[in-house]
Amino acid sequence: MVASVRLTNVSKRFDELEAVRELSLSVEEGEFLTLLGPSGCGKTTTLRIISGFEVPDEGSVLIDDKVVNHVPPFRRNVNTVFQNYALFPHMTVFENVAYGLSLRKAPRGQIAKKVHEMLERVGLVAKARNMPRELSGGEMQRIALVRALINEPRVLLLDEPLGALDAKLRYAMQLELKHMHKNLGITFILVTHDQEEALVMSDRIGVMKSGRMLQLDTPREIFERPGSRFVAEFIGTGNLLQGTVSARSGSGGKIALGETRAWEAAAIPDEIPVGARVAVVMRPQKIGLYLDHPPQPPAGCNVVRASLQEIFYAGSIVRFFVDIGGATLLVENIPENLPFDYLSIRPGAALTLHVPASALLIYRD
C-alpha cells in the first residue's frame, strides 16, 4: 500500500517538555487512523507536526513521499477539522463550504454545484443561506467537516471533532464519518482520547503515551491483545491484580493470584520466570457469573468462588462487583445474557466465576 503520510524518527520539545520522542509512523493511503492517548501523550502535536502547524525538531514529514517539514500547512493537500467548528461567524452556511473553492478562484458554477453536492451528501442544502448562529452543533459539525473536504484533500485530520457533542449525537456522527471516509477514500486521521469512539471507527489504533507511540495496531488487537500493561489498562474497562509466576507450561503457566488458588493463564510473555512479580489484568465482559448450580466450565477455564459486593445497574449492561478473597473484580454483563435474576440477589450472595485462561493478560510489574 501507497503511504499517504510518514513520519521518520520525528521529535518536538516544547521548552523542557518533549511532546514527540522519536516516532516513526505510517499511514496508507486511504486509512483511517486514530491517535489514542491521555492528555499529554502528544497526539495532538503529531496532528500538528503533519497538518504544518508545529515544525518538528528533528526527522521527517513526507505527505505523498515529498518531505513537507518546512512547507506551511496552506501549501499542504491537508484540511484540518476542529473541535470548536472555527466556522466563519460572518458568512453564510453556502459561503463558509464553498470558502476554499473561492480562494482557489473557481467557476461560480462550478462552486455552486460541488457545494450543493456536499450539503446533500449532510442533510442540510436546506440550511445553505442560515448562519452559523442558527445552527445546530451537529449541523455546525458536518458543516466543517464539508468544508474541510470540498478541497479533495490527500489526508483530513480531525481535532476531537467530536468532543463538543451530546452523546446521542456524537454516535449519530461516528456514523455519518465512517460512512464519509468509506465513500470519499480519503486518508483520515482522527485524534481522540475517548476509547470506543477509537474502537468504533478506526482501521487502526495509535496508542500514546509520553510523545511516544506504544502500540500500532487494529482495534481487535489492540483490545484483545495489548502490547503492554498501559495499554491494557487504558483501552476499555479492565481488573487489575497483582500476582506471581507460580508455574510454567509451555506458552502459558500458572499465576498465584491473593487468596485464591493458582489461577490458569493461556499465555505468559516468554521473559517472565516462575517467581516473577506480574500484573493481570482482565476485562469484566470476559468473565462468566453464575448463581447456584454453574454449568460445567469448559476446558481451560478457571472456576473461582466470590460473593457479591455491589450491583450497579447501567441500561444494556449491568455491573457486578464482586470479592474474591482479599481483591474485589468488576463483572459486566447484559441483563438478558445472565443465567439468573440479578435483582433478587443481595449483598453477600455467593457467586461462582468462569474466568477463561484466555482472558488473563500478563505483564511484568
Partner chain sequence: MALRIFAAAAFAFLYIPIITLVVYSFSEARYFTFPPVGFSFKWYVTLFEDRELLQSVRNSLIVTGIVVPATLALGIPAAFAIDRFDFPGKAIFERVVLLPLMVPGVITGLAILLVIKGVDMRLSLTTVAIGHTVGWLPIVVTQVYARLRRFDRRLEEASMDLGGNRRQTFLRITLPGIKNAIIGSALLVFTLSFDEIGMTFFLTGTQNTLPMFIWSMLREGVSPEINAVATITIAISIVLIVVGLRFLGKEKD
Second form
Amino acid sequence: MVASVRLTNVSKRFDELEAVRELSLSVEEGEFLTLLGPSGCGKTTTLRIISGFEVPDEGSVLIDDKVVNHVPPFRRNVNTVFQNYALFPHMTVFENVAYGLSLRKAPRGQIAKKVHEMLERVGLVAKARNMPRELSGGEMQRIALVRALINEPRVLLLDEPLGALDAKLRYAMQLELKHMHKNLGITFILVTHDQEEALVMSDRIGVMKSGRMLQLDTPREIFERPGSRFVAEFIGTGNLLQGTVSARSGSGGKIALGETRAWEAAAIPDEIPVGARVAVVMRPQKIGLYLDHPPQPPAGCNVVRASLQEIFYAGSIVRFFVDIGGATLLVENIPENLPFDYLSIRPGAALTLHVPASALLIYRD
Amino acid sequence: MNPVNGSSESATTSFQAERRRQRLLWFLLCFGPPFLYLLVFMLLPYANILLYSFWKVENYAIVHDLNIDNYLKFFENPLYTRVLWNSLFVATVVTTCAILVGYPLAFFLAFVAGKHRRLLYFLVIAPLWTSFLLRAFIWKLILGREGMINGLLQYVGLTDEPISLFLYNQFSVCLTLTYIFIPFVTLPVFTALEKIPRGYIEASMDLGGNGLQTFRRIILPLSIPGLVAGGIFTFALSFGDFVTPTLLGGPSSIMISNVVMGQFGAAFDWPFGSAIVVIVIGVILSAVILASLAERRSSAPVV
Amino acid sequence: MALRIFAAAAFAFLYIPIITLVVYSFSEARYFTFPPVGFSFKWYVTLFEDRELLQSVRNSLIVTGIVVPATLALGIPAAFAIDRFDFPGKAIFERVVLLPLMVPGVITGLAILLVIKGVDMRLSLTTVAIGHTVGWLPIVVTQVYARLRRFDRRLEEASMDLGGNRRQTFLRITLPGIKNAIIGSALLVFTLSFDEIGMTFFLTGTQNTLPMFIWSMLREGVSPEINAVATITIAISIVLIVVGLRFLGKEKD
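What about the form predicted together with its partner chain, after the form predicted on its own?
First the chain shown before, then all remaining chains and molecules of the complex.
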C-alpha cells in the first residue's frame, strides 16, 4: 500500500515548547485521517509540518515516498483549508478560487472553466462576483474548500474547518466533506478538537496529547477500546471511578469500587496485578436503568442498586445522575427506550443498574 | 536510526543556516537604507548640533574647545529666559485650550454625532490638510485694525475707530495656535474613543454607574493614550512655532524658535543658536517623557 | 444637548475664519470692509499673472516629487523590518524615528543645514527634499507598520499553500493588503511637504517654494491676493482629503 504522507520520528520545538515529539504516522492514499486532541497538543503543528510551513527539527516527512522536509509549501502538491478560511479579502470569490491556477499562468479560458466547475460543485456559481465579506460562514467554508481543491492536490489538509460554524451547519458540512472525500478519492487530513466530528468523518483517528500520538485507530476502536485513560476520557462522555483490583481470573477479574461490592470486569490489562489501584471508565450509554421489576440480567452483568439524584431531559436523550453509594454515575438513555416513565420519578427513587462487565474500561491509576 | 533520518537531519541543519542567512540578508536590505538615511540626515545632524552647542564664537570664527558658556549665557540673560518662559507659557495655554475644546469635540463625534459623524469628522480634520501659514494668517484678517471684527464693530456702530487691542499680543498668538491645534487633539482622541467597545460603557451603566462615573472610570482612562498623543504634539509644535509669533505676535510675544532663527541668521552665532536648539529639544523630550509617565500611571487601575 | 451646542460653537470657531477668507477673496476692495463689496475674480487673475508665484508652485511640486517616492522607498521597507524581524534596539528605533515629528521643523532644518554646510554642499531644492524626507518618513513608517500589524499573516500562508512563491505572494497578497496605507500616507506626505516651511526656511537656496513665497507675501503686508491663494489651496486640499480619507478610512473596515 502506498503511503500518501509518512512522518517518521518527527520532532518540532519552539523555544522551550516541544510541540511535536517523535511522531510517526503513515497516512494511506485516499484515507480520511483525523488528528484529534485538546488545544496545544501539537496537531496543528503536525499539519503545518505536512503543508511545509514548519520544518521539523528531527525526523523526516515524506509525501508520495519523497522526502520533502525542506520543500517550501508552494512546491508541495498539498493544499490546505485554513482555520477561519483565510479568504483573500481584496479578491472576489472567483478570483479567490482561481488564485492557484492563475499563479501557474494557466490560460484564461481554462481557469474560467475550471473555476466554474468548482463553484458548481458547491452550488455557489451565483456568488462568483461577490466579495468574501458578503458570504455567510457556510459559503466561505465552501469557497475555501474549492480554492484548495482547484490545484488538484494529492492531499487536502483541513485545519479546524468547521470550528466557526453553528451546530446545524456543522452537521451539514460534515456530510458534504465526507461526500467530497468519497468522490475525489484523495487523502484528507483533518485537525479538530471536536471528538464527534472526528468520529463521524474519519477512517482513522489519531489522538494526540503534549506532542505525542497516544492512539491511532478506527473511530470504533477508539471509542470502544480506548488505549489509555486520557483517550477514554477525551472521547465521548465517561464516568470515571477509582477502584482496586480485588481478584483476577483469565483476562478479567473483579474490581472493588467504593462502598459497593466487587464489580465484574471483562478485561483487565495483563500488567495490572491484584491490589493495584485502577481508574474505571464507564460509558453512560452502556448502563441499563430499571425502576422496578428489572429483567433477568444477562451473564457477566453487574447488578447495582442506586438512588436517583437528579434527572435532566435533553430532548433526544435523558440524563440521570444516580448515587451508587459513595459515588455518582451518569446514565444516559433514549426516552423511548426507557422501561418506565421518567417523568413520574423523583429524586431519591430506588433504581437498579445493569452494567455489562465489558463496559468497564480499566486503566492503571 | 536509519540512514534516511541521518541525512535529513544534517540537511536540516544546513537548511536552517541557509534560511537564517537569507533572513539576515532580507533584513539588511529592508532596514539598511532607512537606517543609514536617518543616521546621516537625522542622528548625525542632531548630534552635530549638540557638539556645536559646546563650542563658541570668537572674532567671527568658531572656536572648537568644549565649554558650557553658551548655556550659561542663555540662563544668565533674563532676555533669553523670558523668551523661554514665554514659549512654555504659550505652549501650556495652547495645549490646555486645545484639549478643552478638542476633547469634548471628539466625544461629540464619537458618541453623539450619530449618522453625520463621518462628515463631521471630515470637517474637523480637513483644516489639517490646508496650509499652516494660511490658517495663522486668517486671524490677522479677523483681528487686525482693518479686519473683520473691527469692521463688524464699526458696521453695527459700537465703535467709530478701529480697535487695535486684538492683534500683536499674547492673546492673538494663543488664540491662533489653539485654532490650529484643536484638530491635533480631536483626531487621536476620537480614534481612541471610537475603539472603546460599546459593551464596556453599557456594562458600566448596567452595574449602576451614572453618566459621569462611566465617563470618569471607563471612557476617560481608555482615551488617555489618544489625549496624551494629541497633547504632546500640540505642546511640542506650539512651543517651537515661529510663524504665529512673527505674524500675529507683538514685540513681547517673541518665542524661542524666533531667537534660534535670529542666532543662525542675523546674529550668526551658531554655537549659541545650537545651545538654544538643544534646550528646545530637551524641553520637548522632557514633555514627552513626563507625559508617557503620566499615561502609564493613569492607565494603572484607579481604585 | 449642551454638548451639541458646544460642538456647534466649536465648528463655527473652526470654519467661520475659513469661510471669511474665501468670501473676501472674491471681494473687489483692496482693504477689508464689512460687509464685503462687489464680486470679482481680479485677485485670481493677478495671481495667474504672477510668474514668481507660478515658479514657486513648480518648485514645491519638484520637492514633493522627490519627497513622496523617497519616503515610500525608505519607509515601507523600514515598516516591514519592524514588523517582520526582531533586532536589538528595535524599540528604540521605533521611538527615535518619530523624533522629527515632535521637533520643530526649523530645528531639524537647521541641524541638517549645519551638516550640509560642513560638507560644502550647495543649498537647492534637493537639500529641501532631503530635509522633508527626514521629517515625513515617520508618517509612512507608522502608517504602514500599523497596517502590517493588523495584516493577517495567514493570507500569505494561504497564498504559498496554493502555490505562490514569495515574490508572487508579496505582489498579489501582501502589497494589496497594505495598498491603502501606502496611498494614504503618500497623500499625507504630499500635503505636508507641499505646505512645509520650517525646514524649508533654512534648507532652500535661491528657489522659493510656495509656502516660502506666501511667507514673504505675508510679511510684506495684507493683500487680497493672499486670500485667492488661500482659497485655491483650500480647494485643492479638499480634493486631496476626500481622496486621502477614502484610502486611510477604508483601513478601518
